[in-house]
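One chain comes next, on its own, written as structure tokens: the form predicted on its own.
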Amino acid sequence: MNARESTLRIGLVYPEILGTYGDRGNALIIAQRAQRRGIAAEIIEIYAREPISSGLDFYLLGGGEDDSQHIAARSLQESRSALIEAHNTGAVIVAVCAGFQLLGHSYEAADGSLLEGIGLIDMITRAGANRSIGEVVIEAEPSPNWGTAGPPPLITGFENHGGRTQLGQGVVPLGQVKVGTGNGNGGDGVLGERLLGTYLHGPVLARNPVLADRVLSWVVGPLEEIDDSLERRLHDECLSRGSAQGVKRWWQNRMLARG
């Protein structure tokens, strides 16, 4: 589509159950940053047990509690083909926490129950021994999937999850974790062609305006500059807070190790 002549259609998937920690804000940010450049955009809310249309430009999934994730898993199975078709034909997918986990093959919960994902990403998730809560700082992974503009600067967010995600061979994480846990193995999330998964709330696109523009450009192409000095100041403040927390944790771990 020529997004500058047509309205961007931003699908907010299951907002009533996958909206933990303000993840709805990711859809609002995409719409706002498009509109500030004169590009029309509308947010289309898709509720659980409703079919997902394959004709949208963006699909955004957020986080949810255990019961909500079970409902979302069942609903996504019913729209699996439509969502995969949409992505294969040019749509962007952004998924956070529970939504990210459900893009893989499966999620094994702490009680041993197994949730089936849609298998769009070669990955599996299992519940870990401990819950990860706190600020996160990620260094974005270099990848052609960012486009000609290249990777964004350090990414900040807030995690609150118990999952540990293992990516398949050749699957690239969103970035390497400098502070926090992320997937639990040094990386966070996943980065694919027009696809971004992460454990970061915040909402993540509000905290990281350059990242938001990378996502938007996957549909509309190169973007003109806008005055987003306030948004960038927020990013820098969150980055400073996250970095300070990381130094504090490092010092605490060092003291514990010394006894």
Second form
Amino acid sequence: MNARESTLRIGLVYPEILGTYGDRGNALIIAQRAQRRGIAAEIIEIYAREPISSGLDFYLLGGGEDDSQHIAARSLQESRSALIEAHNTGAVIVAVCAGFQLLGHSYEAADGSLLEGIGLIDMITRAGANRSIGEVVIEAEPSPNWGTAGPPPLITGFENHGGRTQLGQGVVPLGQVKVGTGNGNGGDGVLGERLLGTYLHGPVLARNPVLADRVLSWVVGPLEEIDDSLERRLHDECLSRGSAQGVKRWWQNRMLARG
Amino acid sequence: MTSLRTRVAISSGRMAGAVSRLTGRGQGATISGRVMNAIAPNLLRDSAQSQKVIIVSSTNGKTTTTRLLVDALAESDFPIITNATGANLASGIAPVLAGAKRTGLAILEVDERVVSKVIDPLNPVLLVLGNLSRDQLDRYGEVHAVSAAWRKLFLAKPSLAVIANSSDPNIVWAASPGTVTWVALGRSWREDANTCPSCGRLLEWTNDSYDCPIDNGGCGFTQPEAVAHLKFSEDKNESATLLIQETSHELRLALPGKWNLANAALAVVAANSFGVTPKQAIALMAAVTNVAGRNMKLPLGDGRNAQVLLAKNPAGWTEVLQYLSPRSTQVVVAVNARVADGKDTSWLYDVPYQLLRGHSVAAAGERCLDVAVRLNAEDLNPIIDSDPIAAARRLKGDDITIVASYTQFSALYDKYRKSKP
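Provide the structure of the form predicted together with the partner chain, given the form predicted on its own shown above.
In what comes next, the whole complex appears, and the chain from above leads the way.
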């Protein structure tokens, strides 16, 4: 049983500008999976004009357009210490795409402009020559950060970005990319202590119920089983679509290589 | 007259498009355009020469606005040609123009991405621009890019006449260098207009208007003064008042929802510029009940009919859900994720499906599991069936609405046409 007195507070950071790709769904999924276990949860939207308070349990950042990412970068600088303090004192951060990039040291945009990140993660991102668009399949990295339950099964998502992210020495990716691009060098995202960064939309926690539970357990501890057969069916269906696309791409690349 | 070269170009282009679709390489529009262009490079230009072209473009509502404008102008003296089937790429427009027998008006719906490519050859007398919002982000890219591309057209040709929606910042940014008649349509979807299209700062919204105040470090970009204003009535959005200068006109349609009243308002102002009075235009448009299947009554095969609506993206869905929410209808949400729908279904989480609480719902389409998980996240507990008609038959009652994404909708429209004697 999950003995938890207080309501889970899920912060959706800058939904008006980091909300272009449906990533607000991650907040909804965390709240719902908590509620289905009798844990009260509320979603708190934090707009870019407001400071981020450090008292929440989750901070979720999503993907956005270029102009939006500039504004998000400036606003995050002002709330940098609050966010880092929240994370150091037990809060979970889940960041996707543009929001993920801003957790690193910097993001160099396609027009050459340099956005300063908050440096929570030792990594830098540059805009690549091409946009990576399509299904992604990731094998989660084994890591003590997953907790006693261990890594989740294969992760599925949809990427749509031009970023190429270089992780610093010793920084662990979320996993190894089996299909798709991710960070652009074999891995995708970042897995830290109570920290998940990724390029995957879908939203990623809607498509990956076990991953969603790992993230939830980072705050509430071990979770009781619930009937999530529907969510698991979606996960399996997305994985088979992702693998089929992977095989198709592999075949196309082979044909191209042959000339 | 249609030359042999034109006919060969069109049929070869169509064939190349069909081959592209059949082999799964693409949708066929690009290749068919290229083939046509290779055989008859001036096809569009030559065939458009004898016509006064009106281009209608928008993320949502272009097919309906085009149709309403065609009907509004039906009793004028101009012979009219139009791409009524929604074939809105260069390859779809060319055959319509080439088939014209007389000089007249060509009222053409044009895909947002294609406007820049066809504007020179078509040399339009008028553009009608409705709204821009996120749609098929995997294929089309982000909204600001479309707005910026349109703006370039007007910067290059400031004399270009345009009737445009002043309530949409992305439309205003695009059209303002042109010769504009602004129509204030109001707007319920703002999620793609939170930043200033001019300087990139956060835009300030108050009720229905917006600006980027200079005293706050902004650039002064603001909502322009409109010559026509649309005000919705409170009676479940079934009617509206269109105020043109000092005169108000009551707008009532057979087509449902606020979004169609907005489409109609643009069409009234556009028709007015060709000498049709608002009163005449409104009367003619009121008779339209079904536009290329939108709002069709589809037999379910069990004695009941379902109303079928198209919704392709979060802005369109938001309008449709606001319309359905106060009504006692059961709802099928039918979504595919083919190329023409956008392959990423993440956008389902940008749609306020919580508006369906209290309705019985079903998740349908090739992506019915994505839909079901989304609806479940709002505790809606849907029936799940990939076939939208089978899903509708499992819902109780006589009032059933199927809301379908683009390719699902097209399949249902094919069924509807076959069901008609």
